[in-house]
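The data below hold one chain only, encoded as structure tokens and taken in the form predicted alone.
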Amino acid sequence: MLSAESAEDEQLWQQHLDSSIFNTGPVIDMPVPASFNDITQDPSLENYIGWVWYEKEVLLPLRWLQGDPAPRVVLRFGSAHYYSVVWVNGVQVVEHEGGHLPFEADISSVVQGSPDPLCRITVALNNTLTPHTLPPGSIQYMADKSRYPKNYFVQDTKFDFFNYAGIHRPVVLYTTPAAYIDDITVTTTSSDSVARVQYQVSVVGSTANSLSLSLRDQEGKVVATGDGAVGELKVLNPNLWWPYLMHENPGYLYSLEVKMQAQVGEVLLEDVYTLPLGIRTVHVTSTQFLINGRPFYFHGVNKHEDADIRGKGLDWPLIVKDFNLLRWLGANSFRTSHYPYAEEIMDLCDAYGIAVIDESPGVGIKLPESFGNKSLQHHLAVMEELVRRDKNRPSVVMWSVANEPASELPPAAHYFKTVIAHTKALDPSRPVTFVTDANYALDRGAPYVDVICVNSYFSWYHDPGHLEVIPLQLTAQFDNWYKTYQKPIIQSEYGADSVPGLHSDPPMMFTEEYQQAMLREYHSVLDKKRKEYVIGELIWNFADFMTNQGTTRVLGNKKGIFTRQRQPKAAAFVLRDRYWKIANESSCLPPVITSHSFYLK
């Protein structure tokens, strides 16, 4: 249930905690996971900014509440936008800032100290963005009382997607033994016939423990074993993790089973965790991106977690549909623009062999105050959460720390040097980038990244309607960036809006023909530069998505090659023909893939 209100009144807060929110005012049935904005017919919820309250009562199994030692009971949120305070049975158990990464709380002492198995979970959630959040924002108060009601304000943001809010990913209760496996870190290396898996396991709750590890292939055969908290597994003749269309068996995953036994008092406890594991290496040169020692060219998309009604809420049918479309398209990669995606999406990337540029929520960093120490410390904490969550995923081949920041500002140099260095220290095995659209001569973050990601919209935001300028301007863009930094480049965004069913010949802006023509102009330059130092191209965007209302947006951003309902526009077929052509040129597979067929794993 959801209740929306101003939470400035401390008495209202206390009323919510003393008893159910049903007793404090009107409530609304609200599905979880989902954004709350589009669920009801109440227009005030569409653009609501402030506190909302969620509440759910569940009965816990008695075996969770008893025992000596009793199990550890954990409450976990996949994500909630953006600032969360959580209580269980009126007792605060966790606070979390940030809207795209998981957080959890050990609630054992709360629920096991109660004689009642009923567990009341209360969440206060605030979607207000400030100059120090990720993404940043600001509140603009309209003081002119002749034009605006009293205390009228709007949330101002510098990003082009709708600020959906709510509990967007699953909320789960689970248990572990009192001593448990807290974390696992794996890195892999490989040669012609041998792979090495370095591992580190963290145990909490007991120092008197033993660990054993078994690595199994997809047929369930044990191919390597180990013991102890730190070590290395050697795999002979390994099956490597390859991206889609780069190998006949993409996305190969082993299963690393970690077993812990620990003595707690007079009881011997056991915890078991199984980690999907892909063996692959990533390396960057001045002109190439190498996966398992072979050149990899990103031909993929940018996406959004966005759909009708549920907003950013996790939706399994939609996720599976999107992956089917990616494979139909011949896409081998995507960027998680502009925030970390759900773990369920990342699981499928691992399994299907879709390479991922994993991006933080650092989008719209435009204000000078957003480069101060307060913002920096939060950005570092977000990168720690992101790396901890996704560090073991073979699909994640690069970290992106931000998108289109005001990196020309003087404070940006220290800011991004610190964030990038921190990310590399957290995970030395992956390259780091951030995505820019700034002038190459003024960009203060580029010297510290491993790959240059550039967004440009020639003949759309610049010289609108003039397709003839693209070859000259795009070539100059690439040459200037490479001459300055001598690093491989990804065209990380390009595209044009098209309204489905709107046609014009000769092509005019917003028609499907114009979107097709723009793609072809970009592709003609990319075909030349990918023979030199350009290592990828990601279309903006996979599908149309919702934005704030404005004079340049008609029910959202229409740059998708698919509609918001996942139906193809004409541009989807242009891109499909191109991606399958590139795949055939670079694949080790026999050239049997055509634009009218595609490989199913």
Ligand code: GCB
The other form holds:
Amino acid sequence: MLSAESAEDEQLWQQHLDSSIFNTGPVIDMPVPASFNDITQDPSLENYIGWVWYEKEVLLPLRWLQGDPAPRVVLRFGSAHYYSVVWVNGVQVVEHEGGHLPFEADISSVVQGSPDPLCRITVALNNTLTPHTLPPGSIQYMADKSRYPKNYFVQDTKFDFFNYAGIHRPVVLYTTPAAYIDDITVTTTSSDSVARVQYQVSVVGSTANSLSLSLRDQEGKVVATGDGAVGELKVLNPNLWWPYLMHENPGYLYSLEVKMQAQVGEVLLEDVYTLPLGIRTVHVTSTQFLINGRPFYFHGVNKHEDADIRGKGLDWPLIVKDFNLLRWLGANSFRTSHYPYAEEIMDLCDAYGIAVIDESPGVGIKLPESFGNKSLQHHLAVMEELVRRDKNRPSVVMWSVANEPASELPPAAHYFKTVIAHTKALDPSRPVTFVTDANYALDRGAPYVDVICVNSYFSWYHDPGHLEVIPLQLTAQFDNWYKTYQKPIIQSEYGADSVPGLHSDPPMMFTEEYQQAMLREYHSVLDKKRKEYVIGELIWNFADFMTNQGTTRVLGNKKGIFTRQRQPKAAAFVLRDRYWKIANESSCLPPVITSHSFYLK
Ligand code: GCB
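Please give the corresponding structure for the form predicted in complex with this ligand, as opposed to the form predicted alone shown earlier.
What follows is the entire complex, opening with the chain shown before.
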């Protein structure tokens, strides 16, 4: 990887493309996937803002380059932060705005033109955020020469996590036939003894094609078949997809095998795609969230993609550890605060039955310019990418379009009305929310959402140190929102920082005891309100995470109930007792099971 001074340096750009970047300047080894920030000892790379370049040479199998018709060769990025331009053998193949979501390029014409199987992939990434990106940001130039060096600038953002950048998720090369299955959409409905799976398949590269579908259960038995691009499969006595702790066999997934045959010239092409499929329904009433017709209470967490060294880079051991911790905790859900998580994480949510509130990267939308048409159009495009990626996932039970925007600004009403309506049009099968700060008494997004998600930090940012105000203030918060909108409410964030190993009794801020005491105060109110219209509680945060440096952050945000290295703080045990207790009360499993034996089962 090599960093360039500025995008204007066209000569340098051309040199990077004409031959390997090894010929153009100093280059360092950079792992993929990973954030580049914490890989070296160089503080200027840690806080680097601007262009970085990656290069990789690969040898393609010869059979990818030949044939009549030759296969379609695709280069796919799981995500890269934030603005990416990609070249293959010096030819630009794709550009993409925004991190957290995949993008790909058909590179067939580039690689098949040359007899040489060597393929040089060059990527230029820029992590600069503007008022129109998601998340938004702005560059502040410090012109005062008596206080700052020449050309000094900082990236200003209004969100509370370190702005890691790099190629964060796997990059793969794959092939399809020249005619291929481009997209599948499924939705499911069910009654007690029969489920219906509506499907829609789109094929690219041929109009003369036939499609056949078969649905297999976990034993491999075919339980329904269909054909054509649009249709319905009927499943008798279905095994429904249930969230973790709501059923003894949560996360039941069928496999939908879609087979396409297409005549292209003289050749019959075949493409097969297998989609994991969960059968479940989601409904919202004025007081409840129903999964498969049963009331569902979110007892879960907010997370971040964040870890030592790799930053936001995908890390399988960490992912699996986190799911083990979630299940240890008795958590049945999480919110992908504050951006879409890796597909690998979402796959495990589907398989383990962890319900997900799938959040867009609409975090820190605070500047007035960020509510204009340019930003709005980008937000709509990002929702399209997110829905296209995650629409078939049973674990995704709700979309969240944003976190704590400055919704007190007048243009916020039109902005969020449009984003929410667009999301509902893209996916009428799921509720949509928008996460608000409890202080925004006048919330311009709330009239359009299905569920109110509210964040509050009583006794922390407000009345710091005064745990005794929580019952009154939290009760008022719930009553006010419910009275105004008559919609179910999730406490989508609450929390307190604790530095592991710091103790005091009586509890004082930043100690483990204070974090525990704050939880207990919140829980006493939540226990009353969950009998009425509160449908969930998500702790802020699952684990400590890195932020920008600041006077309120001690090596990052310490509101985790686990440390950044995934060791439990005292609060984790409070939450664990509570979540197992709630699970045992509300589950359809026999009520005799105690939390511990339930866990060991
Ligand atoms: C919030 C934000 C979250 C922060 C958290 C905090 O309201 O949604 O991103 O990290 O508060 O700890 O300040």
